[in-house]
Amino acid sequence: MIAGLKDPGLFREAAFIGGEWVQGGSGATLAVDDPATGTVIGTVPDLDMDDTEAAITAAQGAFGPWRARTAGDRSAMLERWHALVLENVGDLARIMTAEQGKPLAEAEGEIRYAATFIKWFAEEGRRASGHDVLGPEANRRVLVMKEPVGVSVAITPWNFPAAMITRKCAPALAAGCPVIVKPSELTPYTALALARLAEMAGFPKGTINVLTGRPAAIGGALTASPTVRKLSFTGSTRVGSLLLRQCADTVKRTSMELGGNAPLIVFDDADIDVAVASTMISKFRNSGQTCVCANRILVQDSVYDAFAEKLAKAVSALRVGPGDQPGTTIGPLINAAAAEKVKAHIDDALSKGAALFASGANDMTFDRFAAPVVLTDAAPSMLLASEETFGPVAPLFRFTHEEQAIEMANATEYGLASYFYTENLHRAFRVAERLEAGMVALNTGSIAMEMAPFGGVKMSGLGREGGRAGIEEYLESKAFHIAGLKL
């Protein structure tokens, strides 16, 4: 992989603390493998609590000077980082595919998507201003001032190893907060490459830090530190709940983008071709390993068979293979456990009455590859109705009327994303307002973009990323009361 990079210096087997590339005090390392082959592609330091404390100290030291810079200065720095990311799309995509497995074209798409957050928040940082409030007396003024919250932590997942970093770090940096990134130990190299580009862009030492290694010791030190004032996490609800408990003692600000169980509803007045094309995007992107992918596909009786046939045709054309192989549309799952979960969900569904309606070809023998499938006659009693499959499985549930569809869609503890398809304007507003989700999509399978808030309700988390709301997560409001003015 390194030999194929235009800039081999982007592949870093070291952590980044206080502007230095380090191996950590213990010298321990973790191996990172290629999910398509299981071959080790390199190692990274397995950092401990002392290393984490060093990063916290470095970030706190950078806080004062970084917040003192003008918004324009910080914006210009982000703009340089943005330009460097776009200049190195090919190398970043190759690194991502090697450690995460997604097809190369999809990896390139994620890098470009990740860059949009840097650009967006470079601009939003210039507009992060306060406002005035009318006082109760004629000689009083109240100013609401916006100030950076302080040292901020971003704990990111393996499924989008670039976009989840920029979506968290760009608003923090634009607001004046130094950041400490803890990427997944399964996909650290994309984070380290982004840190190298930030270093090249000229970010001051300590402003951006990347900690590699197992999460327990690092996470424990980050959540316990009173210096860390903000923690943003994307991952499972189980881990998010644990982090919330650990952050409680120091009363940190938190944002949590957690699990999902997204419904996708196809009504009888939908454009079936649009619904199928959008379902393919929502369900099978990243081999189904996304928190907002359609986990339950609810189809009205009268169009069920037509939708199933067209979806089956599209799924049968998908090609399973290594991400760097031309023509691959479904790459490997991240590890053997993920593949085993997919198989368990399929087996459970078939044992409870589902039918295997269609399948993409899978000639791969390595155990991390799973063929994309369409299952018909899915039912609420099946595991895939209540658990995230996180794989390329499309289960089709039947419903008869609108009220039933809404009840089925909301019958989950999660509320991240919901999708539905209709050509009826009245139904569109009725359904959108009743679906219990932080994000609702009508006639599209795409909801993640830099200018829109991203986040969920119920057990899917709290806080928002992206859009105007994204930078507010890193800003405190201070009320400045001025009384006794001689006017």
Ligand code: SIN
The other form holds:
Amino acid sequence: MIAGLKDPGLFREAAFIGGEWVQGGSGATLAVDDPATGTVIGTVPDLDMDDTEAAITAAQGAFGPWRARTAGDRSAMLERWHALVLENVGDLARIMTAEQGKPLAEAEGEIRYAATFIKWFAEEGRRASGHDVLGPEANRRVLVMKEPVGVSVAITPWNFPAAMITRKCAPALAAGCPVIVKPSELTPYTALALARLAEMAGFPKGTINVLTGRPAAIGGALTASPTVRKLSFTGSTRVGSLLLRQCADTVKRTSMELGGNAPLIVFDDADIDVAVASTMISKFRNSGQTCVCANRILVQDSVYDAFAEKLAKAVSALRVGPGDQPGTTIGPLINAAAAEKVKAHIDDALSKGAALFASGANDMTFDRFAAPVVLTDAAPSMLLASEETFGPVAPLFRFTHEEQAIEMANATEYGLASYFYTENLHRAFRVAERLEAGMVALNTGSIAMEMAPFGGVKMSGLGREGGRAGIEEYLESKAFHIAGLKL
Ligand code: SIN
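Beyond the form predicted on its own, can we have the form predicted in complex with the ligand?
The complete assembly is shown below, putting the previous chain first.
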């Protein structure tokens, strides 16, 4: 139960398969709790392999008619979904805050961000045509035709319960692919509310399906199915590589948006105020629980103290609390295990010589809250240098020259995002070209937007979401050779 919804019908305690709201064959359920209080807000069906098979069958049944529609029809449906999402932004944000914990204003921001993908791919879908190629003989032509890959699966995480769904589903649907969404079992309600809005927008039965429950049985059935032709996953590198192995037997297309360990480099010729303001965005958005969060903050010697002072002042002004409490800027972490990991990283760093330079207010006693902190004298031997902390911890490492900063930045198996701050154009190009990451940001902390490709290199994944590349992930190129033309 979530209080204050204008449309209580958006809160669904059922899965969505083939256009029906269902409880699943076994009748088993899973509880979902509010990370700020630990209280149960509702239950969802804990679906099994048979339910998953039913969703695959429904999606495959929807595929033929959906791909046969014009791109314009599909686009119009996405536009209606987009409008409904924006009309219901308040309710969707409330649902998200209740199950995920992020502050209401941030949840609203995520809903608007999620909606941009629907709009963008409604537009991109209309332009997803192929091209023709000059043939090797005068009377031959080759048409490169774009076709939808088929039934597509989106396995989405708890940190962005709306945006990761629309970033995968909107391009799939625009391309002509039906989708099966498996949201995190921690945050199913935002996904179900989005599905309800898609139903209201008029998507045909089976084009969008949402499976709730624990991941093992559902994921196993989805990856084993030869009918599923595409799987897109956002989550940890460990689970991503497991899914890749599971998808190998049926040779599925995959997109993997996996872990990160983003460096953020502050050079001595940076505008320090800009660097601090965008470190706050990059580091503390979603309480530090994003794959693209700055995990290691590398600061040049001569500006280290000034940067640390200014960052500490900004961090001290953050307010920790439940996401639905006015003024909260740092909500709870997703669960107690997440809070324990953050604490372990801080303890490890302090035991290896880091100093606690600043800490945001934390009068919360519940075990999932973590106060934001700035640690100085961070070093490569600390856990937080090699692992994603996924919490509000800003460790400051020191460097003396550019080459050293690049080496430190690249000293990780991950390569998702990198940020750097300089006012020197020559350095900007030198550094951007040497950073090993799928996304590099100069003088800004925000890199996630519908028009730009999002994704990583190295152990951070495969494929791109958003931008022009996003829809290609759901399209096959078929070469149609036409020979012997009587010209
Ligand atoms: C993520 O953390 O996985 C996604 C971040 C984003 O889209 O901004």
